[in-house]
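Next up: a single chain in structure tokens, the form predicted alone.
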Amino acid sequence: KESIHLINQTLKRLKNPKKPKTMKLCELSPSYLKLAILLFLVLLQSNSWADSASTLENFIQCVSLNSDLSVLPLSDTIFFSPNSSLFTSVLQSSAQNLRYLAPSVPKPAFIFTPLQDSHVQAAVICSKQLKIHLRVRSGGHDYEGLSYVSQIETPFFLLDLANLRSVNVDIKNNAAWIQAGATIGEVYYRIYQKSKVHGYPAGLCTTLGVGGHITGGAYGSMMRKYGLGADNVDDAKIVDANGRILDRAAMGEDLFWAIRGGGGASFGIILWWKIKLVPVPATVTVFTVSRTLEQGATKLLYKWQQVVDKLDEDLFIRVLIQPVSATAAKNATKRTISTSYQALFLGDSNRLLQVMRKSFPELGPTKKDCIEMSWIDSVVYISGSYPSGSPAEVLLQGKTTSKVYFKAKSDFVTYPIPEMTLEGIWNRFLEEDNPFTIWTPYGGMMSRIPESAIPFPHRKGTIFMIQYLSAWFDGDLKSTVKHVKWTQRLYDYMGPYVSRFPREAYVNYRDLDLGVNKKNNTSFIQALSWGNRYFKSSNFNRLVRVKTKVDPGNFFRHEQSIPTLSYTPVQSRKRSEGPNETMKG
């Protein structure tokens, strides 16, 4: 009541104000100051929601004068604000680490899910018009949440390209057009419905959404018999900085090649991909093989190093390694360490055995050990994501329900990592909760690759990569801080026995420990302490060269898009020399 009658006094006078009297804040009553404060707030929280309110209707009236809206003429069914009952499950719904979907995370203004090109054309118009900053999703599995969160620059809208999911296979030509916002189990799934002896050689991780999964390079476990997924692109057709539609013809081979591996939402918005397929054989053979500490698991993984890159193109062998619970004496429990070998051979079990038993005797799978199956069921086994016998129909889920806390980080190494260093890993991962690494070989097609090919420059001498990975569920800071520090203290033990000048990392396992930019303001030599890591030198200049041609005003920008080149004109002395150009980092 008192409340009540405070507010009805307060309003009061707002409503009729006497003539102007001073007041220091210290004479008012604690009552009135709290009632201050508290009406101060509320005005403040009714300002912003009308402010997103209003942007989110300039907004939409935007997209309708610059696009067909008429397809859908319901626009809560394609627009969320806030508000909106919609908003919160729309935004989760394909974000992968709940590290950026914590309250104190930054959300979008509003959140846009077109219907067709026509729409992504007009959200890139609107947004330069309104002056409201951009970010683009496909399929949310960016590790540090860059594709829905802006932490560095707001108010900001999410364009998501969920619906945008077709996928348009030519078996006749070897060819797929296939839309950003489909995931790569769709994809693979779509192609199996036309052949059972094709595919496509790109992620192991089947709810990835193709258009930013291509944009980094798309490994997977075909890739040492057909490179990436970014090596099998023929075409592709996006939205640029002026609200274009552009094929590769139109768009031209430096572009077209910086989309190829570049990385995600740095020169436009990728909406559809034209890639080649690849023949698989009928059946093709799967096995997972484990060993623990005590049965030998570091000297096996020292000879893995050894052979896997050597091994014949057609055998896939990753390693996956995770501290587990083994029954020690008197049946107590300990943790040890597990490491486990998941293969694809792209052939039957007798020739599978038969090279094994040539390259690598020490892992010892047996016939028992191999299934043989279609390869769109090996898609299924290798990602785990699914219970064991699960059909392949489960690839068209699309997303995935198993999300946590992740921390992340990548190495590529050129050098056997050697077994007491292997021993130093174990210790460290014992220490820890729900660390989990995975190392991916390399060889066969990726070293016979150029490194310039595409921007991924991660090919010739490279014998596997790395990707380190600490999970927990407590979303409360002191966890987080716990379990980040641990993930860098591990990655600075590594550091002297992975690639060196640059120490590499993948670009599609975003690290922003490796640096970030500051707002628009895209800083070439701040860039390159992750362009260099993530591309190599020259690969970067050329990206930049690439960003500064087509993208000079830096729309397309997040923590870790590529950078513009800014030139500043320079009168000389003699009118008749004209300016000359000094170039700013």
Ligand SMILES: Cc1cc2nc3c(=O)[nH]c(=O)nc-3n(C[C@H](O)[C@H](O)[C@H](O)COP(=O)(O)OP(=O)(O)OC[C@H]3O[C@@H](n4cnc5c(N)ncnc54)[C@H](O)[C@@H]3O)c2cc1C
Contents of the next structure:
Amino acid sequence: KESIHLINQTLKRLKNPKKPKTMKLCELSPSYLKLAILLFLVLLQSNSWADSASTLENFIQCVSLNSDLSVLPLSDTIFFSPNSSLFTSVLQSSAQNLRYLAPSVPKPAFIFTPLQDSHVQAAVICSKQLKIHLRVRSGGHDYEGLSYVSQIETPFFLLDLANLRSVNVDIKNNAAWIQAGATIGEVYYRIYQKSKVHGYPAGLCTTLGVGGHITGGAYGSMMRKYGLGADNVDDAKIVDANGRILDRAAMGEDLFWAIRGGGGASFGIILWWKIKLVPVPATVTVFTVSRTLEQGATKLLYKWQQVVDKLDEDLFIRVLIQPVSATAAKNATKRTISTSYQALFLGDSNRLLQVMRKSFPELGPTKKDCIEMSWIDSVVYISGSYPSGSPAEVLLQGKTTSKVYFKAKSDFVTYPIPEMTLEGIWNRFLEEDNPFTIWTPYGGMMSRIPESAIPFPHRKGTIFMIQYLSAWFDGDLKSTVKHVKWTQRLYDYMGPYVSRFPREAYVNYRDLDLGVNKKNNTSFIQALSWGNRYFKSSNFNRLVRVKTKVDPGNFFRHEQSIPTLSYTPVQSRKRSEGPNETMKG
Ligand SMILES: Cc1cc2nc3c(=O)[nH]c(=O)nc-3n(C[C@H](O)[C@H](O)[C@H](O)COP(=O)(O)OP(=O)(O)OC[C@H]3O[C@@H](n4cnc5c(N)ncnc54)[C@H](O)[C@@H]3O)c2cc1C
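Can you give me the structure for the form predicted together with the named molecule, which would complement the form predicted alone we have just seen?
Whole complex next, starting from this chain.
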């Protein structure tokens, strides 16, 4: 009402015969100027609403021609336009990083939440036909919001797979077919419902969507024993760039290789994974032992780096590092650094204590620190997302309750980081509001799987992986710049102490600082700047070859998608000329 009133007023004033007929914008009084701009914005918005409504109408028509749309009504059940009252809540539902929900960030023209596989096929076909760019989301944990925001291409729509979350466990064959929209916590729980001695070695955060998570590798607390989630996949069903559903036999081994670790949304849309279940003991043991700087944290962390990749494969000890207040630290007089050693042992506490005494006595967990429990309870414990003692059923909640603005980056470490450098990290941490770093141990099975087995290359020689993160709670641009810069400065500081040539990074910790594709135009040379770090050169080259073969038109693309290569036909090229490395998709 207020807007209409203002518009009428503006129109009246603009029509006022006493005023000169032509008037420059700068001659308008400030309040008059405000009203004129408001009028313009309102008209613009109503136009873009109309545009987006007709795009959605065409899209629905196309989807109904290409699949069975028996659900009614369609709008606000599986299609959501920006003027729907549910649009914002559906958009925000699983999005993790508040930075990418800010008002200034581009929003999808509409959201489609399919109910069956054929809807996903139709979404691909119609996206192509209507030339509207597609972003696909499973669990929404992408660090740079790539699953629900396109910064390089508009209009785009969001294909949200949240309704596709079946998990069919087949204990007899040690397997499960899991649908892309299921969370990894739901997968763990459904396995546990069928067997207390089976598990799956993937992420520690239980709200991750298996659609995006496994495409990037999927590490977790059983990685030293069994490798990654992506190392334990037997089959998959995807929708390819032509809208066909392909299983492993139909897609061939090259594409099946690429989707297990080559990163999300470059090769097709994962509908289902067939995962291999792994044995877990009926009783596992967990502990969390913390040390502050005042308790010798620096020396202890130096020791951890020397032993952690050589520990018994049943043992996983990661370190969570953050500043804590003097009150929280108890033994400190000022803000200090806390290092929390969080462990999962695939066995009972007696054997765990023996292993610890032999290989890492400096940490010194006691019998009292060790808690024996079922594997599924250890999943709840290690996730850190639920109040202590929560039942396994919390894994069915599916969504994260706390969200923050954050920037993260990753590194892989091949030589222990000297104590002096650790002290430099602490100094930087003590200057920042909410920094956090997680150090994840490698070795064991991770170092026995060859680098080329799947696109994830961080294997033999890696002692541990680092994730750096800064979180903040307000969307103010100044805060964003401050915290992003802090993270980048820390990353620069760490350069000499981490893997080099390339400085490796984890594709599932998506980091756009490493470089981005230009709008609908991928360049192999440009993509090397992130491709070599995420995959190392030989895997990256193979990913590019697969991409060029299966999606030459570059339908599946985003800021860091795998590029295609085009070669000028041989007859029109001089023999001495190299391949033409860029391609407009
Ligand atoms: C709080 C938190 C904790 C984490 N913990 C871990 C951990 O313990 N271990 C670990 O390995 N990683 C971890 N990650 C990283 C996580 O693995 C990646 O962010 C992963 O991509 C998330 O998948 P998603 O489906 O939830 O995300 P989405 O944002 O939905 O998707 C991520 C990417 O995959 C694409 N994609 C999504 N669905 C599909 C699909 N069906 N087919 C093809 N492409 C698709 C998206 O377009 C996007 O590019 C964590 C992330 C967060 C935010």
